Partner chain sequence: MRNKPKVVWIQALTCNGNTQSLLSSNASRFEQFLNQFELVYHPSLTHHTTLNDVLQSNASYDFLLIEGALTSNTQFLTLSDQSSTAIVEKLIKRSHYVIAVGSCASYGGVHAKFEHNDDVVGVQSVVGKKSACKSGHDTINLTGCPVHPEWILQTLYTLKAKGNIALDDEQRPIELYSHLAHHGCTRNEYFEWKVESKSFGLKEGCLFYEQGCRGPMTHSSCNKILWNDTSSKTRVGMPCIGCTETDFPRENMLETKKNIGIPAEVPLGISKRAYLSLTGIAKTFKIERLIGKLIDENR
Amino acid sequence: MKTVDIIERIEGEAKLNLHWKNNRVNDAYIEFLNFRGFEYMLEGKAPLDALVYTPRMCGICGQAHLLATVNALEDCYKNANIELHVTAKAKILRELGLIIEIVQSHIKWFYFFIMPDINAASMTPRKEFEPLKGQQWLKAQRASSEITKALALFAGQWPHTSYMVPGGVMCDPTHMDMILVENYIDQTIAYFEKELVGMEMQNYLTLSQTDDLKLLKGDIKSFLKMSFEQSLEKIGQSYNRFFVISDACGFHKGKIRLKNVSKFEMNKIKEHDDFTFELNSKIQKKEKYGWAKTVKYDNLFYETGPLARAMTQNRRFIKQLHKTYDDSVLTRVMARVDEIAYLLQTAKTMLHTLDISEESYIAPKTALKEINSTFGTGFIEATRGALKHELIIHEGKIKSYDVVTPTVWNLGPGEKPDYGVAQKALIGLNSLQEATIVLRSFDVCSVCTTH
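Which structure does this chain take on its own in the form predicted alone, if you write just that chain?
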């Protein structure tokens, strides 16, 4: 038997194909149907045009794409042996923008994406979590909007800002601006404490044991009750391999294949298009079933995102939950919520080390369009995980541009028995409802995948 389900409430849409045997998922394919072609649009453009194009690949992760582009362009200068100086102030303002974007996205994801499905599947669904009208749904909408205002104070309109450029940032916030930024962050901390976990954030950050789940109150307590009721701690396991590509925002880059974090070699990250539609072919080959590419490290699939970051950072609470429940839906959701507290604390620390008297921008001595030939790569941890931008400049124009997104790491296609990360997590499930929740636990983004 075959089941086809359209996964909505994501950026774009995806199609989930499940094949059943003895009432369990025997085979699974995730199809991404919309092609966008940003990499091709950039060919022949001036290098700085990428700062305008790439943030528009995604309506959620504009800051991440902008920062990855800036890093790649600055790497072009480095590879052309042209010195570039970026102040600590500019670096902090860039990472602060990324943190705010991730926090607002995590809040939305918990209330707008995963909780509606878990609540609908519960034996005792709660009105406060109903989309568009539930009390907690509306509070989450306000909270995510409020912290986004902090970004506007130094970056301009969200989501598609262009304040990061090679050499620094195009803003010069005042002391009052940064006080307002801190005020918005404090409001979000108060929201996290009162509504999400029901305790002070500093106390939450001391949690370190699986039994500490009993101390949690607020909406996360409701999530845990529904999760154990639906056995979400027992489903959604994949390879238990994790990958983090950048140290920015205090994250720890590395990979975990068995237990310990180890370094990785960038040249072992490889994209494949074995199952990806061909751009210039009217008749697609049978094995090609969507626009998503596949990415592996050293020919193995790795999970990326908040759970991977918590694992390489050795955040004790999530490490203990993983020890108890592996890479399940419950652990994956808890890692994303836990990251809100970690990033809000990191943002406070960054604000207190920011020196607004420093230069925001130091102009490069040479324009990129004046460089005949160079190349560059930019790495960053986006909301959903590892993001890589890579470009080649030839005769002052972009010759090629390649983007490897987090959703490609997690939802890129494989084939039996070498399934992609999310595919493997779907095998063996016994209902479409379970499959939808497991797929959502990876924070699906269609436009991100088919950029």
Given for the second form:
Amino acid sequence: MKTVDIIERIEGEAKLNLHWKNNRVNDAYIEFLNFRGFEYMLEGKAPLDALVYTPRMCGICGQAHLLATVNALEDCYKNANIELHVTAKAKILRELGLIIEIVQSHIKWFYFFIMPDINAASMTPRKEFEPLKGQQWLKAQRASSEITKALALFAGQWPHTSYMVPGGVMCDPTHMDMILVENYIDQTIAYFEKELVGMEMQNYLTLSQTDDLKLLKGDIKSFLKMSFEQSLEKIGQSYNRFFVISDACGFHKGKIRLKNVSKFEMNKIKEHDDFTFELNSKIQKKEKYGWAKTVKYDNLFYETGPLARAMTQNRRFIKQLHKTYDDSVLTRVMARVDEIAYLLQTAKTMLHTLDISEESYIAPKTALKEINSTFGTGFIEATRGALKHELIIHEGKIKSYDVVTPTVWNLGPGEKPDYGVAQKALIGLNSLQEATIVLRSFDVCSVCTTH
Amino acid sequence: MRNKPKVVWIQALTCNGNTQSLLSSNASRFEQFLNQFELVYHPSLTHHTTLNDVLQSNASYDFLLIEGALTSNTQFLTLSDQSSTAIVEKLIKRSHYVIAVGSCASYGGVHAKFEHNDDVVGVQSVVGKKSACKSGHDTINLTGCPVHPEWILQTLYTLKAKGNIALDDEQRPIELYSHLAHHGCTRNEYFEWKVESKSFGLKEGCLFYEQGCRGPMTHSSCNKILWNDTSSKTRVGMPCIGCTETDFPRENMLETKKNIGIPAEVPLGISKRAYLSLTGIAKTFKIERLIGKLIDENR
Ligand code: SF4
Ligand code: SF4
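Instead of the form predicted alone shown above, give the structure for the form predicted in complex with the partner chain, please.
Every component of the complex follows; first up is the chain already shown.
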């Protein structure tokens, strides 16, 4: 039997095509049918205009795209042998912007995207998690919009600011601005402690055993109760292979295939479009089933995102959960929540090393539009995982621009038996409800998947 | 209008930025909105209703909010198995007001730059300026990439209270789009005395002369109703890129186009000649306070 379901509330829409045998999923395809063509739009544009375009690939991860673009443009200078100075201050102000974006996105994701489904499937659904009405839902909106103010203090606004630029940042915040940033971070820490985990963040960060799950209170406790009731620790497993592309924000770049973290070679990342629609619909082949591309490392699928980051970074608590429950829905959700604490702590450390008296911006000696020919790549960890931007500049204009988004790693298409990461996690499930929750555990963003 | 007007929000070709903007609105204002309006459907937020439910029902809605550009080309976008244009055509007849949320929904925006699809348009190109919605109210454009969340809320509250909202030539609410982004910019004094910012990354100077700031030509209240209740692009040092105007996105947005050292475009409402003579005079004054650092800690 075959079923096709439209999945909403994933930042866009996707079609879940499931083939059933003996009441279990035995084949799965995820179709993304929305395409905007940013890579094509960027051709022929002035290099700096990319700073305005790329955050608009995704209204959810705009800062990540901006930073990836800046890294790629700075790499263009490097490859053209033009020296560039970027102060530590500018680097901190960039990474801080990204951290704030990730933290507010994780809060929203937990309450707006995954909890409503888990709550609805629970035997004892709770009023406070109901979308638009529940107290905890509303508190999450408050918390995420509050911390976004910290970003606005030096980025002007969110979403869609382009305050980063090759050579530094456009802003010049004062001491008081940065104290205010810290106040908002502290406020978010208090929120995390009170609502999410019901304990002090410093204590939370010392948790290291699977058994420590019992110590958690707050909304995580409700999540765990519902998860075990629905066996979410037993579903959603994929390849158990993890990939992290950048060291920024204190993450550890690397891949895990069997056990230990190892280095990777950038040139083994390969994108292909065997299953991806052609622009010219007249030559469409039948094996093509959506706009998402496929990306692999050394010809293997790898999972990217918060769980991958916790793994390469060796964060004890999540590593233990992974040992016990593998790459299940439960582990994936916990890794995302855990990352909130880790990033808030990192933000505090960064603020304390920030030297406001340094320059925000040091103009490059040559403008990019004056460079005849060069190329560059930028890598960054976005909310959902590894993000890569790559461009070629020719006669001062963008000749080509290529983007590999996190969701392409996790949700990109494969075909039996070589399934994509999320696809593989769907095989063997026994209800649509389970399939929806497993799919959602990858934090699907259809706009970012197809871009 | 009913006590709790019904709101339906749909998304077409979009980056989700306007939704994220709405979710970043001031929390008590947002909660008040949820209490006073009934958000029947939003693809990212509502749990009990799907787009199909909305399409199959006969219910009428007070507000149809559309985020993202429309296309009838199903090769590039289908939603619940149909084109976004078809969906809007169906829903408009059952809605009292139609509001294009964001520049993409208003006139195609960024997505219209995708040349392989020559059918990326704004809502009014599909439903008409004089829309066929139940109230007969003109299509309302809330431009901006993204639109400020407060502009959405204030428009909804105003229509709820008064039933009508005055629009400008681009179908935007006059009260929100009469100001220029330039109004309320903390760099205004530098603009007046023609003191340019020496580079990015400085508190001092105006971004009009070198960095491409469109503040004096852009209708928006970004510096009046601050972003995230906190700041604005130009206040922190990023030039306004004019995202509320129909020519957005333009080329070379982060530099000022000049002819023989003179800005090719001058602020709205003044002739180029007049502007240049004014500039000449202003530049003869040397205002001490505007030359040095604004905050000098080594004093
Ligand atoms: S107007 Fe801007 S924010 Fe809105 S959908 Fe378009 S690109 Fe995204
Ligand atoms: S920076 Fe832009 S908005 Fe601000 S005063 Fe100058 S021209 Fe006006």
